[in-house]
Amino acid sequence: MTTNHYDVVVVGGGLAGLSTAAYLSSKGKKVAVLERGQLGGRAVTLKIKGFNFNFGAHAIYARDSSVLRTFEKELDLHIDWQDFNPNKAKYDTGDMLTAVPANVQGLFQTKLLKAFDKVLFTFEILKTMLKMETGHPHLSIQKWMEKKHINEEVQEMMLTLASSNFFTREPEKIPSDVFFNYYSRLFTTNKPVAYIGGGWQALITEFVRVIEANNGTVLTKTKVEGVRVEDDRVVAVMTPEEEITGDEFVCCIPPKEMVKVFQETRLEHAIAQYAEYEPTVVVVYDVGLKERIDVPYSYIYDKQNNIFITDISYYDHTCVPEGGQLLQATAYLRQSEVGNKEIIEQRKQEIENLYDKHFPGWREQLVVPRVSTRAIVQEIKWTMNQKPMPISLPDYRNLFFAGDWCEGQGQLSELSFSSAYNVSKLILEKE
């Protein structure tokens, strides 16, 4: 068995790995990333008869405040930013389209509440971007609003934003200190939405591109399967074929992954506690399709069903063949609803549904689709009784974690990235 030392060693080579492993290199740090399979972990990009399909919410919110804008900058990534544009996104109420209240502009112009109420929630937001408002961490955003006496129409407008943005059919269960922290960043944000050019995995390029030009290794196929500790610091990772040393260590699997990895450890209880949890689970329905069905939206929001779909070529042309449309439906579901059978058909229906309704003809136009019953966009689901994992344990002293199951900031990528870049600046402030 053969014996390999770095300075860090990140296990795990999805967004939080990657980003990691790019800082620290860049910084002077000889680091090894170790993947089990292919690098991006969820967030992948698949080529299918010509089409790039996206696993996984490829939007980045509020990209001007976003973590990976730092990483842009300070490690001169190459992102071709396609920035929505709210003007095309609408509200399906049933029996009408109407503006989604994405920004001012969008508010003003919305069917979905009343002139006074627009008013009443012109204030709520105020209060969140000034963060008068913080909310309580043992309040759901319900309680909350109740208790605040909130009008009933302005308690479903913030519900319905809080649906399309925390991918939940029950936004009512988020706590609402999380809840002002989000939107107080996403009602600042000039750029509220972007996607990026060739999706997933031209970010993913990037990183392995920065940590290479750094002299740092990346190892796919590589499953750690343990680790060796002495004392409060973990000496080793476990693989098949070697063990791996390393004086800094950043787990970036999920907890459910993590626990088996840290058996018969001071950890094992600590993390088992975090693997319980239940994530964010989406059915997502994307169709390639052979020519453009032109309408003049981008965006649309089922409201009543709890679903969306997007027009990914819109932003992203290189997702397609030539005259070719990429579209991406996403349905929510209930924690109840993951894995039943006839539910899953039901929502797959519900989208079909949408499709014939937005963009008639499509099945005329269909390449190829793909059907995701169980994509899951986020690790941890908000809800009163889920807290993230921190990104440090008292344990030992040089084992950090990140993900977008760890404490962090904003939701889906931005709590990998965010954990990502608090996680790398504690390991550099030990220099």
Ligand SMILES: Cc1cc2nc3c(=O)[nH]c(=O)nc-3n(C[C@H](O)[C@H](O)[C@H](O)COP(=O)(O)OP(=O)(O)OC[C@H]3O[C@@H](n4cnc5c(N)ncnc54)[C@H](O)[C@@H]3O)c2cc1C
Second form
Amino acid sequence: MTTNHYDVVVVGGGLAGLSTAAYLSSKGKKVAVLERGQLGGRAVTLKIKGFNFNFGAHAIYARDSSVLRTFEKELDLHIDWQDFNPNKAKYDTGDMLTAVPANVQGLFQTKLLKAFDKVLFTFEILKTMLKMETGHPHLSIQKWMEKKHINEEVQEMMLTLASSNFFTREPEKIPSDVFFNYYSRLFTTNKPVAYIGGGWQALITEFVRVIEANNGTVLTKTKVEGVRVEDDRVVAVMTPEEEITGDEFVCCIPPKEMVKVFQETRLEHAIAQYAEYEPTVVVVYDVGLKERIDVPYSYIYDKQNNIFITDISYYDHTCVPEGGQLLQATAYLRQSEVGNKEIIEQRKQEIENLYDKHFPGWREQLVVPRVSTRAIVQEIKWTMNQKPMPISLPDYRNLFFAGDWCEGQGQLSELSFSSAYNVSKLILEKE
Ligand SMILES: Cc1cc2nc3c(=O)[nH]c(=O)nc-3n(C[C@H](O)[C@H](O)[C@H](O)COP(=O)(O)OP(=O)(O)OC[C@H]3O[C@@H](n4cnc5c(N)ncnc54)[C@H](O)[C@@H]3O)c2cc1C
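Switch from the form predicted alone to the form predicted together with the ligand and print that structure.
To see the whole picture, the full complex is given below, headed by that same chain.
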């Protein structure tokens, strides 16, 4: 058995693991990343018949105030930002298409709210922007709205926005503080949504470039199966081939995996409690088309069925063969619907109907479909009874956690990046 020693051992090569490793190696740490499969984790780009299918639209929210932007600046990452065009975003209410009130212009154009309700809605948003309204961790957004006697139309609007941004069919369960925190960021940004040219893969390549330029080690197909602990420290991780020792350890694998790795350690029970949480699960149904179907929108949100379609090739020309089009559809699932084959078939049908309605002729142009019936968009769902995992626990002083199941800023990958950044800072402060 060989022994390799590193300043920092990072377990998991998803966005959290790679950004932690890139940041720490750029600060002079000798870092190793251990990934059981391929790099990227859920931020994966699959190339099929010339189409680059990304898991999700790799939309980055409020990029100007995001932690990814901080990484971009500090690590000199090359990111090809493609900003979302709000004028091409529409809500499908069932009988009409109308503007998404994602910015002030959208708010005044949308037919979803009557003139008076728009004033009320704007007022609520203004309070959020000025941080006059912060919500309460023990009050769901639904309960908060009832308590504040918010007008019904405005209530519906707020829940619709939350539904589309939090990837949930149950927006009423979001804690009000999480809701307001999120919206105060989103409504004060100049860049509400942006995509990345080249997809997730472009970002992964950039992180790996930084790690390798700083003499870091990236090991794929290297599964961590256990840890060796001494007193209040982790001293090594075990892979089938070797034991890898380190001064600090950052665990960037979902809690359900972590439970197995930390079996028979002091953390077994503490971690089990986080592993019981429910993830946010969606059905993804993407289609690669031979020729573009030109329509005046690049994003459609079906308000009744909680499905959205993004014309990702409108933003990222590199993801299609010449002249082609890549449409991504995502349908949210309620917790009770996860794994229910009948419901999932029904959701797929609803997606196809939405394609028929807004991209007529897509079936004739279809080159390759890609369906995933159980995609975990975020490991932890923000509902009243679920709390994210802290980035460190008192049991082991040289062990940290990062990932979208951890405490951090924002939603989705921003949670992975922000927890990765906070963990890196904690490690660097130890010096
Ligand atoms: C359909 C879909 C759409 C999405 N859309 C967006 C979007 O538009 N915008 C956005 O910001 N985010 C989006 N996301 C979310 C984003 O993909 C995730 O938040 C992010 O990729 C999570 O990264 P992570 O590193 O925290 O976790 P993961 O990606 O889960 O990484 C964990 C890694 O650990 C590895 N691992 C597990 N166990 C072990 C072990 N024992 N040993 C070694 N390695 C191990 C895994 O293989 C994996 O690579 C979407 C996700 C999905 C699925």
